[in-house]
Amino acid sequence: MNISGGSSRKSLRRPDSVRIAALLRIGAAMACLLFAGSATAGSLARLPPPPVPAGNPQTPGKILLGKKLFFDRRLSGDGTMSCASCHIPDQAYTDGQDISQSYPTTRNWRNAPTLINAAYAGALFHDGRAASLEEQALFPVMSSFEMNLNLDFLEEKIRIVPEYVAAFRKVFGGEPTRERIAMAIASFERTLVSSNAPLDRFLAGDETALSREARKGYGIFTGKGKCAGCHFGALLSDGGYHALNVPENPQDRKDPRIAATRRFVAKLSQYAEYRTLEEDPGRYLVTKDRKDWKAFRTPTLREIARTAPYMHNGMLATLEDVIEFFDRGGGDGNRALSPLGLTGEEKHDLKTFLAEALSGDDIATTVPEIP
């Protein structure tokens, strides 16, 4: 868990906010269950409106407040970074790097997932350590190698801005707190929804929505390619965790800053051998269950053509690389995959489907005026 100097995950939970946090988690979990319940392995579905937890209803004022906070560099320790530094609107809310941007003098160790359609996810981050967008929002802020800001200090930085104080009173009926900051940011993130993708029109009966090659690729995706075994439903994800043994980046292994980050996260996760750790244990650091060693969350495939590079460490640079990785049965020693034996034409058609069918309309984002 990415926690920065002076803060801990416990600091997110104050006595007067426990009930709110619980309601948000329950609401998000129930919405996720309802959303996923109609999906079965192998079947794809159109994207419905995003679920909203009962404890944090959407309002225009809250969304605008969250948008301002999302782009505000005050949320970083040295005032140089905002949420938008790693989730760039023009890059499908990723940053296009193999591992995401880092706080000065440090290095991150994982890729920045897209925030588009994050509203539908039952868990956030590659290892699923956050149960809701509200819980996710503050992790990067207090992470020592991301935005590196103590949450007590965050509250005071926002409370000295009159425009923010007035906005929080109007939206929440009270002063800025870390919980309300997270709720506002999450409300903005819930507006980042992929819409009008060719796949949705195709599933609605419009045969012309996909080219002939993309339709053939759809058949491979749901058939010989076995993609829909894990990438199904409206989000094209089973929401589960799988150890595919994606190789570690040799260059990253040589970087002492990444080694420090890896040890730091493992140490906070109470992994006894953190000082000799030389690979990413994945979800294991969250669950301590051996089956989760090097397991990572199945990502959504919506907007996949816009969110390269791929995998938790960005080791696969292109969709062609991704297809080759799965065709050969994943990384060495993994037990989740087996070789597919796709022909060159089948790989081409599958890539055409991924590139053509799953991208929705561009999300027009205007950077707001920051108070």
The other form holds:
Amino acid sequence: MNISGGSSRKSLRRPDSVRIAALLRIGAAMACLLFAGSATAGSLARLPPPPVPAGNPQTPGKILLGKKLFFDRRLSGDGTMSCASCHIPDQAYTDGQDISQSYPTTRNWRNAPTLINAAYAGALFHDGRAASLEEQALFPVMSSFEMNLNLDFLEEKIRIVPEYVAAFRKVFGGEPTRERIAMAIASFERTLVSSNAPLDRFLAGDETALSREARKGYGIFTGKGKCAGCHFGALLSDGGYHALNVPENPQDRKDPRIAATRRFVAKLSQYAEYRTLEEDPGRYLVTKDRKDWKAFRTPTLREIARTAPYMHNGMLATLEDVIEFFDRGGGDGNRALSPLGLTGEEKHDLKTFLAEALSGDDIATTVPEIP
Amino acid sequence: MKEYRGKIRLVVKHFPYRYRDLSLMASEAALSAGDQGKFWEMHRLLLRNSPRLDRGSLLGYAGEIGLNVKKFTGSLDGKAHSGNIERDRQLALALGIYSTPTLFINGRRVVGERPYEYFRRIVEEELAAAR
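Show the form predicted in complex with its partner chain, please, because up to now only the form predicted on its own has appeared in this conversation.
Below, the chain from earlier opens the complete complex, with every other chain and molecule after it.
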């Protein structure tokens, strides 16, 4: 999660940053509309090149600058954490834990989603509160329980590093600002894209790209399993929000530090009863619409075999657990799902499809030299 | 280490964080204590007492674990282990390490602090694979 104290939020809302954010949102929205145009519920599609907002074109210098910032621990309050602390290249840009790593002495309350293919997402975070990678990038930096760095301080920390000053001048024609830092990081993140996944080869007509079991699993995915009702298109996501009532983690409920995080986020979201809140309201905190209570964004399923554990709170450890959850019809009291009645063999084939078809080539990331 | 005594071995490499004023000296302190057979005793004290890692504190820790403080001080001030530390630092950079702690459990990279159960799972898998 990613909400910080008052001063940082206030300064993020300066008129110039609002203009830049609006511009980037427009660019991202246009790109996503174009991209979503080919998606149809129930059917899957090949992954096209990622959309790039008009206001933040990709350049090699910007991508390298963003990569350096991504790995730089200067971006955290006590200098112990970088973006790569929770989005670890070796772990498909997740951290492999149920609840994401957190700033020392605090606890996070949600799972770290993969950054692979985040370039395609129309909204970021489990609750979708950021409309673009540019908008998303600074939230964890200033979040009290993530990287915990005041954004005014961030700018000054970067401005005292001659190599960064020179790089920003070359890339942006000006000095480091929080907006440019976000733009550079977003540019790097747009390079983290699945390529050559067996599904894409299969959809291009190569029947041999999937094993027999995976092909049967594909049939379950698009048929009896009803997965493609929400996980469709090139990203295998409808970009929507659904309340599946994934159970809360009983251990996390007992942790007072997580309670503090939950109350803090709810308080900043103007949730009146934040002090007695004992569960994650999900998208509701963004929209205040009752239908969004405990609803979370439909994630991409690309690279799913590499991004365990699953769901917004990491409650499901394996793909088998996920399939069992959906086969049961989801969590108690949900109205989005119904039991599927899959046989053991169907579950096995479905798992084979998920594990085999959706993993692209490894993304080789070389850690850059940090100035 | 207690739970898997005799089955696993822990090797520490030094990757002092350049934005921490005292971390390089703390590495020197641990290795200087090692010269007198008390690396682990100093290592534990450094972790427990961080960030109190200034020179005066380090000399105090040396006395606390019964080191020859004069000898320890000479080693610390003379940066006797700077070559070893630099060699470890170069190894870390070559391995693409960008954060501490980073552990390699039979080659499996684990970045950052993790709950004990996270390590236990990997250790159990690696022990099973080694049988």
